[in-house]
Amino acid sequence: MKQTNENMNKRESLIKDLTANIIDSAKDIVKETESQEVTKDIHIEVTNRLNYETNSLLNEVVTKLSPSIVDINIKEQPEGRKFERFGKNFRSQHMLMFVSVIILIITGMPLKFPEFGISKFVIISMLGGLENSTLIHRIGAVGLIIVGVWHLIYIIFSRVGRRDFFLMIPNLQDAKDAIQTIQYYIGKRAKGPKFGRFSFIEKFDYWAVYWGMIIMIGSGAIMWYKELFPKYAYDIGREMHSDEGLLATLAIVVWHFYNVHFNPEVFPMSWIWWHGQLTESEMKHHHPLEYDEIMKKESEEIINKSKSEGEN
């Protein structure tokens, strides 16, 4: 531990010297044109950037030198208390939705690309023909409709549902967070933004599902009851259904699957969909603003309880 602290102090001293060197070099370059004042912000920005780069390199070197030891140390860290992220009601909605969506993808994509060999295998060999495939697809559609109605009831009559719905509405801070995240990934910021209960990424996921369900259920209903609609409405509905289905499939496979399966932090899977909980360290890392709010609320409750007991 003593050696580690000495190394950290040495690295901080080197970063301080390197910061001064970079600023002095910049002043030498521009001194022939006009005098430039080095502000405190510039000094902090250079220091933060150097800290970010050295920490990144340190993590890479440690991982390459002893990945097995790093994995063991991470697993042995105490998890602390658990925080409920999603309740049983919401988790049940999500389970029904992903089962329905998987059914819709498996039965729907082969119809969009019928010339592919795998499409013929799925429709004929796996599902027993077009009639069975259509029937199973409609069962999946009914499941999706149930989820849509269920969620509307949830956000209207459930206090938690209403709270989360309003927190899901995008705002100006989400745009700032998106810009800061990009800056962080390209090395222009030492740290990424801090998120509350929902990040801009989660809001994008949520509203993409909303938009997709409206398009898919609406256009699917036109195709299901085509005799009730004029031909042009059926043709438009069919194209909307086909294209939005492909877009939704790509979004799920490329975007959502990465976040919940292939992201190194959760690989091979994030189990929040099952138990709905986050550890204290996960809360601090992914939702620090929400964690601070919970801690502040609990502290206020303890203080008020103490005052109440003191008065009695």
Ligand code: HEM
Second form
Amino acid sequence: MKQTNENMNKRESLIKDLTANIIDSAKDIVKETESQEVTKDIHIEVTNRLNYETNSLLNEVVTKLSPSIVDINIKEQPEGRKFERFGKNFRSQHMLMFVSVIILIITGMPLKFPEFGISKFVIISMLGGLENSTLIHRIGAVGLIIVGVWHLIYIIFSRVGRRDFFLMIPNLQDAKDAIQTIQYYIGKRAKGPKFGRFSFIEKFDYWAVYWGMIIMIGSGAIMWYKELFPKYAYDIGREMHSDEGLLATLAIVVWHFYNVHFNPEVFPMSWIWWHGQLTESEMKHHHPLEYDEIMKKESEEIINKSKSEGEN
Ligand code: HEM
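Having seen the form predicted alone, could you give me the form predicted together with protoporphyrin IX containing FE (HEM)?
First the chain shown before, then all remaining chains and molecules of the complex.
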């Protein structure tokens, strides 16, 4: 509560400052134009300038205050009902995947950048030499292969897995949402788009991993069993593995970590990978279209149930 009051005071004083700035700018422009003949053109110029100032200051307010607004809207609301977003099966896949990928990055990157001091520290001091480090890399690889096969089985044979896979397929609405999000970030729209179960950002995350896994497992297997392949296949495989490995690491550290750790809405971390649940306010805020769908379905079920009870 104390935090909320502080945030409100901060907001008020910032808005006062910004408003004073706008008025000052307007006064300056009016002074400049006093000596001149006030023509229609100047009037339009002054109005445009004021519009521009108000717009950019408003953007500044929104940017500076967004973490505190989110604080008030999401974190401090009573939690109410919980919605299960990810079931146990999917969460277990994700856990095995991140453990494997962390192992693969720690043991793979020093091979790509052997000249760095930290690479020598990781391979020699931490892991006890190259032999151990390549063995651990292969253990991580087996973990990733298991996740890949497990996920394929999940999206083919589980009802929820199949549903989520189809919902993950990008469509025209995602392109529109991406454009509207950019417009919102640069202040051209008052509100961002509303998302359903998966936003275009989450779809991008999913397909980047999907594609990355195919490349990493395929090229890694060629390197692992190089005696079965011609030399040029090994060279191509190594190049792909090395470059895609760096790209995957950067995608995880920059894109994925921002979305699930550093984004002010979830900082220091979204715990959904652990409990799989969203509160009602998180659901309304992040997936309003899915929330509406669930509500509609539930009320239809209630109506149908009471109808059939009335008939009996
Ligand atoms: C996120 C997943 C992975 C990352 C980030 C990763 C990263 C890397 C990197 C950076 C290298 C060094 C390449 C170079 O010398 O330039 C490497 C080597 C290697 N990787 Fe991976 N890798 C991943 C997954 C895999 C998988 C799934 C396999 C096996 C199927 C695999 C097998 C190998 C092998 C055999 C080598 C050659 C060095 C060695 O024998 O240990 N990697 N990896």
